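The chain that follows stands alone, in the form predicted on its own, written as structure tokens.
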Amino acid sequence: MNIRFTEPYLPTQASALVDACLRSGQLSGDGPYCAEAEQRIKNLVGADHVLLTTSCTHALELSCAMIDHVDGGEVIVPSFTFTSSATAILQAGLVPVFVDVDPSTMNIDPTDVIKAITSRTRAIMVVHYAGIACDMAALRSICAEHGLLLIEDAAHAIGGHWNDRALGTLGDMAAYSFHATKNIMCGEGGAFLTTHASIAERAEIFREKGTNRKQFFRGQVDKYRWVSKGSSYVLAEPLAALLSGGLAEFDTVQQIRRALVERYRQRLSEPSIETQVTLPSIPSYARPAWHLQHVLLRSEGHRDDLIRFLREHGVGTAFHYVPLHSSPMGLECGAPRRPLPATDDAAPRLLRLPLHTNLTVANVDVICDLITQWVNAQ
């Protein structure tokens, strides 16, 4: 038996896609590709504004490019999530302040966001742990309470709502990703949403170099100079071909993988195993993402344990977030040090099971029968 942790979703028409792609000759970014899959972002999540990036990591640092400072400006963050949220800061010039997650769902505090507001913040990041919606409620009026601006972490939340609202429009600024471990991938890739034409307007000339090259194109200027700070995050038209592929099959995709999920919350949620094992809430202002199926353990022995019993057994698992607060550069990154009792409490005990678009309903009933044998054996 071997059960892959995750694997690449691969769109019907992907190689015939690129292949014409390829053909046209056109292979630099913001083609018709490019145009192609913005739009298709646009109608799936009702978004203002879309630039296609080279990464979500590059969306995050578009975002924070636009976040008008002085030195020692802060971001509010949480510790549990990838590197990029906190690298994307510290690029913009910006000092990140880590804050603790609810560990029912390892989304951000907003009672500890309060807390961690000071006259030097000018926005807080969110991120949708596992393609579930965080309580946008409490942090969109904390936001508008104090003027701050706020930025959506959404690698994994494409397709995820808050309400009846998409995740990745509720803030000021939002970041999609691509990757290839993502429900939608193009390899690497990644998307910039904003809601403001003027936010939108800078980040288009920012992403292409510091130069108004797209409005030279659309006619809106007579010569194509520099005029801006920037960086080269456009991505290239077989990526895109290769993107607007998937996200044209989005509502297959996310038919195949909300199954598994509900098979495994139905599975993992039998008295047999829910006295070891913790599924993560969903609370009732979210329609989740689909995007990845987590659990916690008693300890991090617990977990270590069952990682290796499942691995043993040919099931691929995987841990997740070191918490950035306890990394070696979140202790020199400037960040003030706070207590975050739940993160250093969850982080350890979280493991991630396989979810992807070729694993099947049988294979998570395997899942789970290997998890109620490793309880049993507790």
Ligand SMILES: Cc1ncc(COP(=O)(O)O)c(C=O)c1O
Second form
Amino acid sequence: MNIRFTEPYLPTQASALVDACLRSGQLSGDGPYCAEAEQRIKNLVGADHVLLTTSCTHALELSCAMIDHVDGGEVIVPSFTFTSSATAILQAGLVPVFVDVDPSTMNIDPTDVIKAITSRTRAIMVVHYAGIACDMAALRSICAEHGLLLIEDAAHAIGGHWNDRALGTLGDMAAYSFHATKNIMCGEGGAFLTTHASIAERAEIFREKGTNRKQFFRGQVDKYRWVSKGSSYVLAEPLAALLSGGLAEFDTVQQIRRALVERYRQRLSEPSIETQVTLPSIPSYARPAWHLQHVLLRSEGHRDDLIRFLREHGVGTAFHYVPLHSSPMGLECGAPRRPLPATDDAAPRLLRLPLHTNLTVANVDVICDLITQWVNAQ
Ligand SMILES: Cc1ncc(COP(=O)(O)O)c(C=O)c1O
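Could I see the form predicted in complex with the ligand next, after the form predicted on its own?
Next comes the full complex, this chain leading.
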């Protein structure tokens, strides 16, 4: 048996789409395929301003580059996240301030956010872990009260909702990932979203090497020039063609993933298993994006033992994230040292189970049978 941890979703017409793009002659970005993919994202999540980027990391860098600040400006971010959330903050010359998570979801803990706010805080970056919404009522009201920008690292979260609103449209700016491991993918890719026309205008320029090239192509200026700081974050057309094909099949992808997650949740909530394996909770305000299926074990040792057991039976699993606050760069980057007991306790106990569109409900049953066998041997 060989059940892979992850496999990329290839749209049904993937080769034909990329081939048509290659033959069209336009391979650099912001051509018809980028426009089509951006429109599909807008329609899907109800966003006004969407810019495709080369990765979610770059969309986060673009978000942080939009934050006005003086030296020492701070951005609050969970320690339990991918490095990109923090590197984007540092790239913009801001200081990450790491906060704790609620272990029932592994999402940012609003009570710790309040404790971390100082006169230097400029923004809060939240991560909808596994595609399950953070407590946005609390986080939005903290931002409103303290005049802070709200950035959603929605790498896992396209298609997920907080109440009836799409994740990625709830703050000032957001970033999606279309990396090969994500629900919809183009190998490497991302999207930047903002709810503000003024930020969209600045971000469009920053993303195009600091030039007003897009304004030139729209006929708004007579030549394009260097007008601001910038970088190069435009997605190439062949990747946008692949992405657009995936987005067109979004509902099918989500139905498959949802059925798999529901089966995992049904099987792993059996009383005999619950003593050893804890499922994440799904708050009543959250409609998940079905991106990851993670569980918490009783200890790091139990987690590592279950990884080994499943590997011996041909099932691939993974764990992450090594908390950022205690990582070598986290200790050196100027972040204030704060106790993060929930992160320290939960992160080493977390295990991610296979979840991809080539997995079947029968595969999930096999995995859950193996977990049951392991639990019974404890
Ligand atoms: C929370 C989070 N943010 C950002 C990223 C970076 O995404 P990308 O690989 O598209 O740059 C990841 C990657 O998985 C992630 O998990």
